[in-house]
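Given as structure tokens, the chain that follows is alone and in the form predicted on its own.
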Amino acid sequence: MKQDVCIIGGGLVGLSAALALARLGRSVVLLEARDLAVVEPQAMDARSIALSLSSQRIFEALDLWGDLRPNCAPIRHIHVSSAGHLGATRLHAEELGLDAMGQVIEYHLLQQTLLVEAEREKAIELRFPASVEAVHPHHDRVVIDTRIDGHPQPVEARLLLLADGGQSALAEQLGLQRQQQPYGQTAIVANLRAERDGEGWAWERFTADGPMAWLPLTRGRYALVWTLPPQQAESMLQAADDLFIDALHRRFGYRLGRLLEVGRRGHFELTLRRARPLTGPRWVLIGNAANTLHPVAGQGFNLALRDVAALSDSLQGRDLSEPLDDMLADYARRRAADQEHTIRWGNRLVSLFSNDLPLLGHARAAALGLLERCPPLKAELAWQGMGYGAGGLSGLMRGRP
């Protein structure tokens, strides 16, 4: 049976897209190589996702926020500083008329909520683990060659979404050009428990080695994202817990008292990846398949969710049996501004704050101090971080399904 949409990739982006399109009345088949019914990590071993306010609004419009909210920790204050210098900037949700500027949720809890909702949705067919071998775009459909348990099970759909990550082999089959820019940094992620609850504070601490983010989690825990040169990162990954904690205190101080516990440490190499074009004959790239970002501004998943929201707008009331070239080209043009702005903003932060030049260090501190005394610029920075920058407002960001 021919589906309206086939989505390849059952991670956060693919599941979110499936639910958004199902809410439009589209029939969706989602293909994922992994078995999504995996054992969940322990409380101190989970990856985390920072949801911007725009992402929260999108989940509210999709009627998912009620299930997500109990597992989220609000970000009510943000403290941005440069290690070894006095200048700092503080952002407060209440000054913007908001309860919170964003939320933080553990990756597996968000994935589980989206998966359970997708399993309930009659318009969505989930197939996993499924091996996708090739895609064949035609003028009126896309044929996807798949295998499940070794048996061929081809899929036909009017539109294909690639949401299978930044190193998709299928993207290469479609003749895409992929730009890569290694940052020469490794991100260490871990959950932490400290003596004091941060009470809604998130910290972005720029050090000579790279940025360090502390994000609030439920039950008084914190999610750490620490970027380092690869050799230093390897040393920290191998260090005993007490030595790792001491290294964190030297760079972050004792704002939360002493650190009491560190969970299992994970890591990933940081590379900016961009695929072009974003669309082609009856296919679209979304999420990391289109752009893989540096985590410094916490915008990767949030940018991807804005892709989903914009695509939902583009498909509203559209007959998918008709030619889609103009619609897809228009979608790509409209997404370009948001993607370019978000990537450029992140790269500037990396360039400005990830080096140890003494004079530049003083200049950074002075800039943060001036920003602290300029409320309009602080507000603009905050709204950009919340996803209300150059991309415009989609229907889902306005709260409309």
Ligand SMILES: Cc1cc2nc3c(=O)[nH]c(=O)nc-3n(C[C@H](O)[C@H](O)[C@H](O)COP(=O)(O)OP(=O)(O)OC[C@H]3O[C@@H](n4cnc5c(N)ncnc54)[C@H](O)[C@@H]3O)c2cc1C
Given for the second form:
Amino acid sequence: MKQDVCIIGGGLVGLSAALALARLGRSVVLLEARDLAVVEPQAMDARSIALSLSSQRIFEALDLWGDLRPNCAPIRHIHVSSAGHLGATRLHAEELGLDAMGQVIEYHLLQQTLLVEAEREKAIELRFPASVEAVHPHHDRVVIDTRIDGHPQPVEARLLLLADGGQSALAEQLGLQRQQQPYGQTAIVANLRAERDGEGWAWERFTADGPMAWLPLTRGRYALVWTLPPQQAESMLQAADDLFIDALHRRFGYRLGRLLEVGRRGHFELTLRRARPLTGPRWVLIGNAANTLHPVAGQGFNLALRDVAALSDSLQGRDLSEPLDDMLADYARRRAADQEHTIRWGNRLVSLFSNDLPLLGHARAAALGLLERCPPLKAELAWQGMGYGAGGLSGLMRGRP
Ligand SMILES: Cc1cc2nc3c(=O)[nH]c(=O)nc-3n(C[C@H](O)[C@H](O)[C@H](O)COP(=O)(O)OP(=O)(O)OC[C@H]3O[C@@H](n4cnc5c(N)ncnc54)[C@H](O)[C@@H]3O)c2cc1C
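What would the structure be for the form predicted in complex with the named molecule, given that what you showed me was the form predicted on its own?
Every component of the complex follows; first up is the chain already shown.
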């Protein structure tokens, strides 16, 4: 057998998993359909990822944090409010004994750092563009039919990680059921520059149209994620920059002074996707392929990284030539609580804060006001958001390399 593990998909999750498993001494082949030699977006055109504290700890343990850190902006304070109402909740890292509750990094910079590290890592063989056509699990290995430059090049490995984002037909070949539930919402993403630096503040603002998150970026910029019904999203995507900025001021106010510049706007149709089961004979589903979440709480990648860390615990010291079914089923069982909890929490936020009923608006504001006066509950929610909720601590979260 040439490789221990084959990973299909070189998105954030596939690359992170390759690095985590290589650090365990496993040999990894990663197959990606796209050409990963990325074209760098301009500073105002990037999509961003909020990394929770647990993700930071995992990257520290993988010795990746030194390279990521210069491109990260810390979240030191979070302000949650409902437009048109008075109640608000504030969370401060300092009150939790922390320097920051999370970090925000542009998507392409995170992906590029992971790619450069993976290219440096001797135990990882990267093959791209490589289109995978079929997967065949056997009792002792998985055979993957792949084509590179039009030529068939089959790959064999002891274990398959399917990190293909959930859009390919490969999961169906493994006999998986995929549950899809469209949210009927579109997320607009854009980077912004304002008169004032937000000094580590992140804002979650619930408006009558839908929730908006404002995340601090390096060099005083802000990353916006604004969730809207599709028609409104379409008109906001088409609006001239000054009209778009006016619409933001009406909903967000002038906390950052005047908004001066908005970058290219991107958009995502939002659907909750869950595939089950998550493991089978010699395969594991991971990342968006397993669970695609609503971005309202910024948890999709963070949850997947905790899955990667738990899987790396399960694989430590295992002889991969032996049957893996029990070990994989145990991994899936141990991860179920965190996955369920994170998905349910996000869905609750979506239904509570995407609803325009006036009474609900008052109740929402009252709840935020009450939360503000209940520090223990606030702290509990903050720790959940940072990835220390239902899942327990994996070795990587504790700092084991
Ligand atoms: C607007 C928005 C904001 C978000 N913000 C946050 C946030 O702040 N924090 C957070 O934690 N999460 C956030 N997320 C979620 C996060 O972006 C995802 O969880 C993460 O990017 C999923 O990565 P992935 O590698 O699983 O999937 P993908 O990025 O979809 O990668 C899958 C890869 O597989 C490849 N592939 C597919 N089929 C094949 C095949 N047959 N052969 C070879 N390769 C194949 C694809 O080309 C692709 O590169 C956000 C999501 C959205 C939409």
